[in-house]
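One chain follows as structure tokens, the form predicted on its own.
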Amino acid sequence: MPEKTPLYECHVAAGARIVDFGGWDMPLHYGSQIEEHHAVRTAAGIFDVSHMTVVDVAGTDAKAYLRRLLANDVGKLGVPGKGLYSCMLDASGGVVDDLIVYRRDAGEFRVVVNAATRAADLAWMNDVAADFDVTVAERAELMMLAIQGPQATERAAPLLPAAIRGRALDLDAFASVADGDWFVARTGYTGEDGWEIIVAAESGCALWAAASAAGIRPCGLGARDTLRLEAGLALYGQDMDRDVSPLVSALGWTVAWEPADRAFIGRDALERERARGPEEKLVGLVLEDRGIMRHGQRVTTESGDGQVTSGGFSPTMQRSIALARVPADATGTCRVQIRNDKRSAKIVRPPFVRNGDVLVEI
């Protein structure tokens, strides 16, 4: 059986279409995915991410293990409060799973991880964690949302406690603020501005109804979807997974090559790609003709074959967009297999859309 968040039967009374995402019962809309995506676009909307996996590390080992477990460098989160995304990598450079983590205190971390991930990167985070003295602490009875876009953060900042409300405004993008079991990062996965918030259960429930109340559109995992495609950010299991490694991800950002003696996991594998030059890249598409780009479907450049890693239509641009891994020299056009015919497209960079601005030639 599916899990349900807390708000479970919030989303079944507010008329939720229902899906299984990752093993969990999540809304997928409620009644116009299009709406709900120009809301976040033009306003502000509240997502129910309580699916995802929060995970707190402590101990005196506690930076040195995250150190080797994450391609990305914890020793640059230099004060309480700052979080950065990584990648954490198997030997062989494949991405185990994308994540974020924030620096709670010297020897304190949290991690959010993704949820259809949830009991392999549990695994993978204990089996490292042998050789180091820390605890690995899964916080299942926490909840999470997110209130994302442009009027998130105003219309969202009267709903949360006094005490962490001045604070909150004041961060700068990922970077976090915590009192008692709330906990504000101003982060997303939209392309627009707004907080993730952790909180306990009874305490994000009243906020979920808060925020409803206050004019905050409740959102599902179809525009969350659309959002972040147009924002050009990457879905674990589709754009990666463990047979790519971030260099072929457009994630190479993301890897803290410095200082040169950090052995985190993948690093040799990492190494030797980056020497001889990725085969492939991760890269934008924009369909000129008509149809729907899709995961899965074949791209055809003038360098080699790729593949579409996710596709759909774009209601801010009003047309459908991908991201694609194809040849590491491709550029210009190509052709998307659509069905039973050849689409032509052309290969941009990603993002498509920040903050409401459409950043590619269309």
Second form
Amino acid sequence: MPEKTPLYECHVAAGARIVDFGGWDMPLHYGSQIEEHHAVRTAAGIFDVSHMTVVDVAGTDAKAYLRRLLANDVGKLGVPGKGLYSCMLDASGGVVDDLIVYRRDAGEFRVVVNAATRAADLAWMNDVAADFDVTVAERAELMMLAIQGPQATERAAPLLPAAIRGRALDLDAFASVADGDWFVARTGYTGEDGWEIIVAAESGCALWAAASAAGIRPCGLGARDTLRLEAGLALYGQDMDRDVSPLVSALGWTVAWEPADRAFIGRDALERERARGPEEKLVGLVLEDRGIMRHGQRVTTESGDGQVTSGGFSPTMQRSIALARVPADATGTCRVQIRNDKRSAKIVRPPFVRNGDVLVEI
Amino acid sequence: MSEVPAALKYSQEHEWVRLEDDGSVVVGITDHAQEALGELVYVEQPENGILLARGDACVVIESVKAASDVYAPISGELTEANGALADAPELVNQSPYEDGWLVRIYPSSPAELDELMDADAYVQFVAESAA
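What would the structure be for the form predicted together with the partner chain, rather than the form predicted on its own?
The next block holds the full complex; its first chain is the one shown before.
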């Protein structure tokens, strides 16, 4: 039986089509995935992302542990509340998962990892923790909501507890603030402004209901996927996994090479790959012909073949866009094998859309 | 329950078939099918004049989720595709039995029509598939 979030009954009552996602019964859409997508680009939407796994790391060695575990460096988190995006690598530089880690008060950290990788991640984090004085504690009792869109914070602010409201509105990107049960971060997976909120189930259900009543549109995982694709944000398991490194996944910028003596897991393998020069890269594609690009389709470039890692229809651009892994020196146009035809696509640098604006030429 | 017009014939692949006065048939997908597929974003238009055997893939429809083949529910010559779908694939969702029709086929074996389900049988077929 798939797991259910505390909002499951609310989703069903709101007319959601429920699908199994990573072992969870989640809303795919509430009637129109495309309208939900546009709501987030033009106004505000709310997503139940309680399937995501929240892990708190505490103990004397918490910082040292995360500097070993993660390819990005939590040493950059100068003040409590700050967060950063990172990959967690294996020894060969393959991506175990991608995540966001926040520094909290008193030397503690909060890590948010993917749902589908929960068991593997917890096993990996616990294995690495054996060499450190840390506790790694999953917070399965908490739920998580994302409120996203140009009007998200303005519309949702009145729904937050007064004690946290002002500080939440003042947050910079990737910063967070906590108060009691509430944890609010200026992060998201849509390419729009907004918050991700981690909170106890009772408060979270009340917030979801209040947000819906305030005209913040409930959005399902379908819209979440097209929004993140337009924003050029990689999806674990599709755009990268343990078979590839961050360097061929457009995530080289998340690897903290300095200080050079920080021995994070996977560093040696990445150093060798960097010295050789990565053979591939992750790029954006905009289909010039008609049709829809999909995960797994073959891409032909003048420099050799590649593959679509994420593809679909962009509601904002009204055409098909994709992320694809291609030879490192591929540029210009390419051909995508869509069923029996080869269709022309332009190689671009993601993101396709940010803050409501199309950023690539079409 | 989705809409199932009584005047149409239905295939097990969730296509509907309407016999016209000139002997041709108009083919589309059922309300049940469009709802299961999700919002359509592209319809691959077939070429006029191709000859189809019953069961041949004749149209590709792409939803927000995935690409799906539509199979000829009857053998014959494809004489017309719904050109309106090139710019408005959502017509299939909004009006699956009228504006969202897919193709017109001139049957080569009209007797095949009798092997399709009527509305009552299709309603039962959908109910049993869901069970």
